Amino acid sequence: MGVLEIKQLYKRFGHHEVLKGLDMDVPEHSIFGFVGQNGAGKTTTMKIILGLLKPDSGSVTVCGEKATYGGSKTNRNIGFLPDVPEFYGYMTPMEYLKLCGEITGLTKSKIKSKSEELLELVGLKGEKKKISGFSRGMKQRLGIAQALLNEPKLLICDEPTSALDPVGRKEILDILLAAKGKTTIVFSTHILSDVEKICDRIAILHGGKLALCGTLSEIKERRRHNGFVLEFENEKDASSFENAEELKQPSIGLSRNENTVTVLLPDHDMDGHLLLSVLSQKRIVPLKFEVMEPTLESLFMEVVQ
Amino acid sequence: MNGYLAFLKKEIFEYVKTYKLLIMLMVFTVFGITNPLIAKLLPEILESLINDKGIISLPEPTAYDAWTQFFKNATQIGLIVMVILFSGVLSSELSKGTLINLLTKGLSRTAVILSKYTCMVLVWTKSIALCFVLTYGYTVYLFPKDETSNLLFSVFCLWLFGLFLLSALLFSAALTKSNYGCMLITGIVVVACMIMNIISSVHKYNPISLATDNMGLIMNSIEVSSLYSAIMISCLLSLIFVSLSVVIFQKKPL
Amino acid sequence: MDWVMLKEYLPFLIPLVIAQFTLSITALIHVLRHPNYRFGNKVMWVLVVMFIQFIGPALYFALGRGEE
């Protein structure tokens, strides 16, 4: 059973249907990258999970408990980091964490030790300044600290890195990686390099549904055999290969750039053997014969188009 | 319960840190001191202004004048200051999104509304009590011989009207997005009460009687028992407003 | 006002003066330590807070105080 299960979620705003039957399952102890274009419905989905928005239909289950709109019972298992976390500017980080701790019902000593531990983790230890004087990145880090305070089984981060500079981004990603052992993390983003760095599972949200879902290696594996890059010694070999009769099929994509030919095969039954046989038939030895690694970016573009 | 107490603490902390408590207490302190003073000095000032003609001599000021000042200032300026100060009670948190963090921590929305109401009531109680004590002390000092009746009951009525007003304010805040909308709806509630007061048979049940009949009570021209219905209605309406706020806020998308 | 009258009103004046001073000084410290306002500038708010009794500081805290 997953920590978070979403079944047939529908939500429309006016005439705009954002979610059209979203199904999602997040297994325990994973870092789950929730990818989609701006406006694809990532934030909407998260708000429904947290009971801040009402879905038109469908169900959300957190740790086996059904989440309800306006209620907050399931939220005790969740830590949430909004895209731009807002705090009470007149408080210090310690005071804010104390408030959060009291709300979740932790004991005084527990709050103190936990706050210190978390502020250490996010690099805000000994910060006596009021939150109103904080930079964007500091607020984001405090946001993670408050989200982890109640030792949630599920940590939800809404675009935690989008608004930050490269240094701040790396800090946040490192903190999330450090939190991985303790909790399950769902984090939405449109920055694919972040996903590649830390996620072990991804889901691409497109057209109100999950267009792609699975572990990163699984997804890449599934599409691995389709593309090949061949580099030849000279232009003659390249063009002779490019014009081979066997490759003159409409379903095969061919493109040449000087001495390099890229071949895209349509499905899994056709594999590299076809190309090898063409090569041996023409008695050409390529300089390089390479299976194209699908990048997350190419996958994403493919799905979104 | 955890959430209620923790959030109440935060609310009080906020009023202290944002100087709202200070402003309320200062406004009511100044009223408390100046009420009897103005009552005492007003005839003298007026006389010195029209002294040239030397015809009119105004009656000696009494404790009643001090209490007239008290109820006039407290209801007119004091309550308005309070509504303005508290008008952002929900909108400031909603527009900034500061509540989202806490709600996702398992704080219930009911607790938010109830602790906000409690805190406003506490601030109002403190302010009116301070103002009352100061006015009482100085009135006794300036007009030691004058006797008043039903003084505590009369102030209690005003206090209760404050509670009613705050519940209307909270209801308006839950209904609207901005603090101006909140002020507007609260204003409409008060004006509606005033208009209804024109019908004399309604007066007996109208919450606003609690803020208009105070002098009558002190001068014994109005029976204490005549306000019982208005007290009942005010309590009932306050309860309804607060419950409605909870229900509306529960369904508010954030 | 002669001396006798002043003496009579001293119990009023002292608390009022104390209240005014506390308010003014609290506001003044805040103005000087948080030099960003919703509108106006430092000199203006210093003058308002110091020289308009009661209303000046109240105006500052209610309207002029910027986000810290």
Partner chain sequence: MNGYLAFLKKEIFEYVKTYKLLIMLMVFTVFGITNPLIAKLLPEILESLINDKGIISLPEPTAYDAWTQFFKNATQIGLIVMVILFSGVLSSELSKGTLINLLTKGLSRTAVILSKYTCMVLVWTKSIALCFVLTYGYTVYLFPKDETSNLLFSVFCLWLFGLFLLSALLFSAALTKSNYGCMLITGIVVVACMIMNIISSVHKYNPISLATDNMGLIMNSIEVSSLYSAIMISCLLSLIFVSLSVVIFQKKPL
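Numbering follows the first chain given and starts at 1. Between two forms, the rigid core is defined as the largest C-alpha subset superposing within 1.5 Å. Since the structure is predicted, the reported quantities are computational estimates derived from the model, not experimental observations. What changes on going to the form predicted on its own:
Annotation: Cα of Asp25 displaced by less than 2 Å between these two forms, core superposition. Core-superposed comparison between these two forms: the CA of Glu65 stays below a 2 Å shift.
When two forms of a protein are overlaid on their rigid core, residues whose CA moves 2 Å or more are considered shifted, and Asn38 is not one of them between these two forms.
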Contents of the next structure:
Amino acid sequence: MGVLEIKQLYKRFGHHEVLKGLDMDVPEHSIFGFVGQNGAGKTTTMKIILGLLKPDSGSVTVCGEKATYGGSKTNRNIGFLPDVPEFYGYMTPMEYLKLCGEITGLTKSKIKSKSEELLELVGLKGEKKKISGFSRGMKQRLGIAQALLNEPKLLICDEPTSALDPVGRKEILDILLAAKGKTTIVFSTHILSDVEKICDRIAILHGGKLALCGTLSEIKERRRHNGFVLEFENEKDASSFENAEELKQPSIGLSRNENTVTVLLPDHDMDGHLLLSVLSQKRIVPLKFEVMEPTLESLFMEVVQ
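Starting from the form predicted in complex with its partner chain shown above, please give the structure in the form predicted on its own.
Shown next is a single chain and nothing more.
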């Protein structure tokens, strides 16, 4: 059983059906990339998980317990980082975590030890500056510390890197990777490069359902095209290869950009041996011969278009 299980979740706003039978299973101690276009329903799903929004039908289970609208019982196992976390600006990071710890009923010794541990994790240990003077990235890092204070089994992050510069994004991604050993993370975002860097599993939400779900390698293997890229020393060799009779089949896709030729073969029964045979016959040695790997971006665009 996963830390988070969603079964046949439906949610409609007026005539607009946002979720149409969403099924999702998040394994323990994974970073689960929850990807979709803006408006795809990612935030709606997270609000239902947190009991802030009532689903029309379906179920959400957190650590074996059913999450309910208006109920907070399952939230004791959840840490949440919204896309724009809010703080009391007149406090220091330590003062803010102390307040949060008192609200959640932690002992004074636990608050002190966990606050110090987490502030070190997010790079804010010893920071005496008031939160009002923090940058956006520093606030996001403090938000992660606050979300982890109660040692949740599930950490939900809603677009945590969307408004950050490259340095700030890397800091957040490094922190999430470090936190993976302590909790399970649902990482909602539309920044696909961030997902590729840290996520163990990926789910692409489209049309109210998961269009793709699995590890990146599994998804790539399922959607792999039999494509090759060949780079030649000069345009003459590239043109000679492109115009080979063996490649003049309607089912073979060919495109050339100066010295580089891209070949799409129709199926897995036709592999790179055909291209090697053409190269041998024409006595051409390419500078590069590589199999095309589908990127997460190309898979995403294939699904949502």
